[in-house]
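Below, in structure tokens: the form predicted alone, a single chain.
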Amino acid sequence: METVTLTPKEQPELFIDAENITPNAFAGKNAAEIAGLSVFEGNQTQTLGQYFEVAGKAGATAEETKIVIKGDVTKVKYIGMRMNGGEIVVEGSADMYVGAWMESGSIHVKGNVDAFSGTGMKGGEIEVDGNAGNYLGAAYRGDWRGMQAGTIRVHGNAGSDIGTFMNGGTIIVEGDVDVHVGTHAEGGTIIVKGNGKSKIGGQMVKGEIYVFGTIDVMMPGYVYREDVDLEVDGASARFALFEGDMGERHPKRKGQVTYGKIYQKY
């Protein structure tokens, strides 16, 4: 695999959508190839190489290509969108839409991402050393599909509204969430290792929600069903299992009826 290395320069005055920093637009291309990959500051439409500078090359094709940044990019939207392979490694925090729509390869943030990382993934593995923001995993506004495959972890604390419409894949997050978890899933799976707030799975119609702490409020369209004993990430416990959201149609299969569930560890 070969290593193409972004050091930021100075900061934008403005944000920057960075679109091209994926290792599916780098495949192919020398340092200068990709210094010279297009770059939105506002409306005006500058170079990568005016922000960063570019050493190293890439691979053939994405999934041989590495890219390093080395440095926070806290006003980059976009790092690794739509990404179909390789890997990205950015040594600080990014901005928002990291792994935005991503269908395959690897992204890890050794910092935090802010709002709509993950939105409407397709594959692929993102991590997260620090916090995620809102709408982690979820759909883009005015969309109906979130998360749809692959895997997020988030090592600190995520915001609001992660999952929303989320329809496979597997959010973890190790520490707390805000609240409108899950809101309008149809499957998948979110794990939660710290507490979580109020409105957990709200219209949930399928799909698993893991909470090993605290919840202020159960939705009242969740009934209490059973305890269960279950290995969920690799920590074995007992957890009440509540099913809903009772106020949603929900689909048959093989004559049953399908809930979403919430387990809550004792």
Contents of the next structure:
Amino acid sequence: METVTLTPKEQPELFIDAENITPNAFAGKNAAEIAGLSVFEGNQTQTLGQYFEVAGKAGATAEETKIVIKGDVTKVKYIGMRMNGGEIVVEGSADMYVGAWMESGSIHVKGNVDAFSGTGMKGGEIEVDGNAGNYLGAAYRGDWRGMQAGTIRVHGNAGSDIGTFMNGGTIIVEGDVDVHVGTHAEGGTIIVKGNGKSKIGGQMVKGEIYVFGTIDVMMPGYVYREDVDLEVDGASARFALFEGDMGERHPKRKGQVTYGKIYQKY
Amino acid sequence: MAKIITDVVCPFCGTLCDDLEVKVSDDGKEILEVYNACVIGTEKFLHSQAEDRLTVPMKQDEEGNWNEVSIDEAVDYTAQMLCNAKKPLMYGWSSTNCEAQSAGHEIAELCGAVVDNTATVCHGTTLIAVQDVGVPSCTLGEVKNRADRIVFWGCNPAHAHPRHMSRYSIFPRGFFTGKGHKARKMVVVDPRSTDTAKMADLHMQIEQGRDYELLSALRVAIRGNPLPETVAGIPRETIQDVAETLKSGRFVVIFFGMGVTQSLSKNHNIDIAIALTRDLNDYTKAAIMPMRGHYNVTGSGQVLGWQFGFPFCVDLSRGFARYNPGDSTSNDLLRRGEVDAVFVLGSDPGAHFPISSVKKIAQLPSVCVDPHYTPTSAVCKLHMPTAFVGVEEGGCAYRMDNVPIETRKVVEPPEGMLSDEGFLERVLARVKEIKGVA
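Having displayed the form predicted alone, please output the structure of the form predicted in complex with the partner chain.
To see the whole picture, the full complex is given below, headed by that same chain.
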């Protein structure tokens, strides 16, 4: 695997759209060619080389390419957008839309990510050592397909609206989350190791939410069913199982009604 | 002899009352009296006659002193500011006509700006929800003639839309509602005991920020599923009662305001309210409608919609339209420092935005176009006064139910005064000159 190193040199005055920072766009290019790729600051088209020192060269394909960003890129949006294979490591914090609509490969952010990370994600892995913003693994505005496959792991806390319209994949938040978890979900798994707030699983049709800590207010549409012993993300424990949201439609399959499930650890 | 102009449209709130009568002096220059309008509407007309009204553009110099400038200078400053910026924000648009909005959007497209309207701090969340789940709505005429179950959720029309209840929703006798308010059941959901709530048959005094739970509970009750003892501070029996009341109506309309759109859960409050409306349609006819504030904020959404495909916070900086509230909305852009110039027309962010955003406007090159001197003009570098749309200038405006209504001009503006559209056309011409496009 070949490695391309990007070192931030000049902070943009505003913010930059850098959907070209992906192994796909870099594949088969040398440092000079990569530095010539376009990025956008407002209505201005610039080059990657204006904001980053580019070193190394990319592999022949996306799979053989690793991108290391040495430093904070809190003013850079769309890192790893639509990436399809390869690896990105950000040794600092990144802005919005990290790994949005990504299909495969992996992204590791050592700092925080802002909102809309993993939007409409179709596969691959995102790992965040710090905190994540709102709309983690959610659908893009107006889309009914949120995260569909892949894994997002956040070691810190996450914001509100995580997994909206989610219909596959796994989101693991090791810290706390804000309101609205898995709203409108039609599949997928969300694991919250810390505390949840209110409005968990609202309008959920299908899917599982595991909460290890507290839930401020349970949605009125959830009904307690039974206690279950489970192993979740390496931890064995006893959970209370709630099914719902009883206000929402629920498809029937082979005489069985599908419900969304909330598991709360005792 | 004074003359009376009839069928005047009121340019204050989204109710857009079209039955006003205005008494003007013989020479057609002075408004003497306004009939049929609410106090706020009346004031809007009479204020155009204020003696301290601004008529010349004012520009702030480095030391913060205000000096009069010519209209040409104001046009040039605005055009230069928009052309030199990497990502200008063009905010407002809700208190002007659709023609001016359209002219403004042309400038935005040429300059790669972000166009946002007041929905961003108001019913933007409604628009997000509508995009997520659709909307079963109707016109206010249908409400008047058919509706017998009215819900006001998180809104206070008695103060914010003073003639809404008497013209459309509660009191009028319509074709199928001959008994007027006697045949209507009125439910109000509000944590406060407002003047609207005091008139209701049933007031659900909900816990602050628990609208999402209560709406969900109503859906559960309509489906006949079990409920917890209390939800959002409302006993189960009351919720089941309200669900029955709604189901038994011939036509249910849910009106909602900023009590739900801008409190906890925001767009999800609306998408579950829309889902509740959809559920009610299994039993009876039901519709839902936002109580839009500015008289033409709906029109701004319409014009942006047909020009760029999105109803607010449209980011044109990349040459194509992008929309993502939370990223391209005014407050997020200002707070995060993502814009480098601000143009405001037909709204007052200085009075309504958080102080962190207003401080950013004060630091940036900025222009405020408004007939009044407002808190926004105080933080902008240039204030350009224009004529009042709906009073001194006609043009198209959209009522809260998306019905376009042509507003009427009743008096002449002060001498030499440009309209919003006129000013924008001149800025557009100057922008084209600077950019070298035909």
